[in-house]
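Take a look at this single chain, the form predicted on its own, given in structure tokens.
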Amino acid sequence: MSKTYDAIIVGAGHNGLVAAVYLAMAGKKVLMFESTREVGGATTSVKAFPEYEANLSRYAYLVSLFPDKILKDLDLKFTTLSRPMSSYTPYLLNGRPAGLRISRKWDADTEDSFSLMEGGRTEAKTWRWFYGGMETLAKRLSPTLLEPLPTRTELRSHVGMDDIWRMVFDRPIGETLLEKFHSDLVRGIILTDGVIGTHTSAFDLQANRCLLYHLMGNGNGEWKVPKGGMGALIGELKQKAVRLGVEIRTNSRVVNIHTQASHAEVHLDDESTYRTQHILCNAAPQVLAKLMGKEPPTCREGSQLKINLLLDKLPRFKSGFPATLGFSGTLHINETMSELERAFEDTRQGKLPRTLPFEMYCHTLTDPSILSKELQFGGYHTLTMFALHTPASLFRSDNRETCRTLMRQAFTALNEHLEAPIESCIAKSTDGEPCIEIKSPMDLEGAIGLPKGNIFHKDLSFPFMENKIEHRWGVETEDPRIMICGSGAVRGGGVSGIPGHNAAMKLLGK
């Protein structure tokens, strides 16, 4: 304990590098123990297919709700690339092929869209009065995710809204899409936003929140492609807080932590012991507990299954519509609600979804530069899966033959809406194996300590308190010396920097 530091950052994902950077501009001596090789946890960038010059994004894969006002006070080079395509989601018009097509912009070829579904007139009227609200809830509450947690009526009256604010933050969302949309499929597209990594029905608030979330980024909710995959914001983090003077130690497991009235104490597992004023901890709330000696709270299971793939051509749609525009934004597969719902039932039950429902973009459509010259000339692209509600429970008892099911259950389910099969365009090693990595919740848990595999580490909660106990930032610990700056903060859910920042805040005395 020769040296005292001023932090000491616990686990180096994109959050405890934002609290770093921020702490080390104000002139903090910042110490940061990664117990894996590398830094950046769920947002790492990885040569997957070692015979192929592809780095794809391994876990977390577009960027919402990193706030500009973070890039900017951090002055990071890394840029986000907007979709020509929101989504487009295949479905069977009086027994023929046909697709919705939702462009990034609201447009007429969206309009006409919508206007060939039965009632879609009236169903594109009620899409633009929802996400009209949506954006404007959007823009009065983001800026207030880097500022102290405000209360319910304090946010209440900054947004104003009643009706909004009725719809999002007191009446399950479920009760509104029934009410309002006719149409099960658009109703489908509305609610992945709810549950899409989480295990939740559309009637419990949980969906709200997960929603909120994902329509509530940097004031207008565009998720937007990171040029160059997730690796090149935590290339920029890392390169600033070296600069800066963070000491970054990887392979360094923390096995608990003590806290005294004068300082608080790091351990490690070579027995080494390191002092600090103030701890902050980018790892989950329960891997927290267990290092302060404390029984871990509880929370749903994380809920999501990945599927990389490196293809060597795009596939083509049974609808003519153009692969470089449906596979550009995000691509909607079995996600009516009727489907989400019964999925979430089947699996809350311990049974394999009879449905599965999933969603995929291509990143390469935006963003080339993943990519070697030779493979973008030679037509290659990536393309993500996600499935929805696939909690962990599901893959205890055969982790690899779970992933091989559901793989085989998406790719059939896809392979409905293409000309050809996916898998004659999945590119090919060598040895003959398809380029294809999969990762289930269990996967997450034992490479980054994702507990469950929940990549939100904790249930969602709504950016405020209920009452006024003190001037917070949402990531407080009942000891005075300990923060949460991951995911698991108020605030804190997703790619986002905002409990970083806010940990920082904090310790700064903001």
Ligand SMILES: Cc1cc2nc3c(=O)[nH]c(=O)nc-3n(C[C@H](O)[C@H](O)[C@H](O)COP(=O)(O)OP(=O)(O)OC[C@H]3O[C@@H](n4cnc5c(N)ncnc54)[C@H](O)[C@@H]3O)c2cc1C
The other form holds:
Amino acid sequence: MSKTYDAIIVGAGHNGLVAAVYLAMAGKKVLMFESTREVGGATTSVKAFPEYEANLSRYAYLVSLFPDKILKDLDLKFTTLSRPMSSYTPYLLNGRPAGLRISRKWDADTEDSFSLMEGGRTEAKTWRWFYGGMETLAKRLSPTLLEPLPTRTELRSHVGMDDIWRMVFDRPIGETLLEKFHSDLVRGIILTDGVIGTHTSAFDLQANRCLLYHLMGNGNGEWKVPKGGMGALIGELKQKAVRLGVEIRTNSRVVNIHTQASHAEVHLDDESTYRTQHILCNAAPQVLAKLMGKEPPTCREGSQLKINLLLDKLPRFKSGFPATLGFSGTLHINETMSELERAFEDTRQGKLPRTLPFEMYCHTLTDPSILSKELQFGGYHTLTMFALHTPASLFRSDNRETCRTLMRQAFTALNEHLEAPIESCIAKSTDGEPCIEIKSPMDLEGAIGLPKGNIFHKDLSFPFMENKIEHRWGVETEDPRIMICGSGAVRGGGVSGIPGHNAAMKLLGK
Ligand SMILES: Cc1cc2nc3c(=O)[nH]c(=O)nc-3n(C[C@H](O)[C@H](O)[C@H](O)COP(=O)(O)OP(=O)(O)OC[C@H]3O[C@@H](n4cnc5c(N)ncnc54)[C@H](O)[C@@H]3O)c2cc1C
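Next, give the form predicted in complex with this ligand, keeping in mind that what was shown is the form predicted on its own.
In what comes next, the whole complex appears, and the chain from above leads the way.
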């Protein structure tokens, strides 16, 4: 325990790394402990199928919330790429395969696609009103995320827009969707952003919080593909941190922390002890509570199933819509509002969902660089499936079997919209095994310590505090030497670096 650090960071996810770089740039001595073999946490890229040079984003896969300001401050050479399509949703039009296409920027094709649906022209108009309002809100709100935490009243007067404020912060989004939209399918497409990774009903304000996080990133809410995969962000951050003198120790699990009047101590699983002025916790608040010997706070279970696939060809849609477009944005399956609500209700009662809502993304259509040239020329693609309303408790009795059952359910539902089954497009290893990797909430808890697989560490919160307490950044704990620098902070959640930035600012006395 010879050396004393200015800050020890527990966990080396992307937020911990962002905090480390800001602190090291300000001349602070920083040490990081990461319990796993690699840094990155939920933002890693891996070669999931050893025989293939496909370096896919294992967990998180799209970026919207990471502010350009942090990229600039830290001089990170990390870029994100726009997808041509926002989404494609197959459905039956008079019994024939069709689909609602929504381009990234509103265009004539999108307008035409809406107008094929019953009442589609009105839905299109309401859609533009809804997202127009959300974009203006995002523009006003997103710069505040890197400033001290405002109160509700301060933020409300800063944002203005009384109608939009009420719609987002006061009234369950389900009510707005029922009142303003008429198509179950259109309502569902919007609602997915309110329930993705979050086990909640549309009529609970938790869905509003989740929706807001999905629509406010960088002032426009656009979700982009990280060039080179999520690992590219981590590679940049790690390199920067190491160059600035941050010490990073992997395979080092913190098991206990405590503070005294003059300093804090961090104890590791190998029984070593380190002394520091401050502790920044990148691990979830539940983990932090255990490290401090306290009762962990309660929060919702994680509620998603991620399936990574390697394809040797893209499947074709029965509707005739080009696969290169349909798979390039978000492909929604079983995600009407009533299907989402029913899946929530089924799983709340501990049953498997009757219809599994899920979405798919083919990132290699936007960024082929995660594949070797050979795979690119061979027509290979990665495909991500992300299922909603699959809470951790469903997996507790038999994790692998539940994963397989839900995957079969997803394949069957997808195949209804394809000319040939998805199974015929999945690449195989030399011993004939299909290239499929499945990650349930239980797997996430085991691998990177997400409590019950909660991808946001804890329930998302609105980006303000109810009452003025003191100068706060939303990273504080009851112990002034300990701060949260991860997803569990107020305004944490998602690949954003925001809690990392805010914890560093707090420590630097900003
Ligand atoms: C499957 C999945 C898909 C997602 N998709 C997206 C997406 O597309 N876009 C998006 O914006 N967000 C997405 N998210 C959410 C996002 O990835 C997370 O909110 C974010 O990465 C959290 O980052 P973090 O740095 O705060 O924490 P984490 O990435 O969770 O890192 C915490 C680190 O702490 C380490 N740790 C834990 N306990 C200890 C201990 N005792 N000692 C030492 N180290 C410890 C962990 O091993 C981990 O490396 C997804 C998450 C998952 C799991």
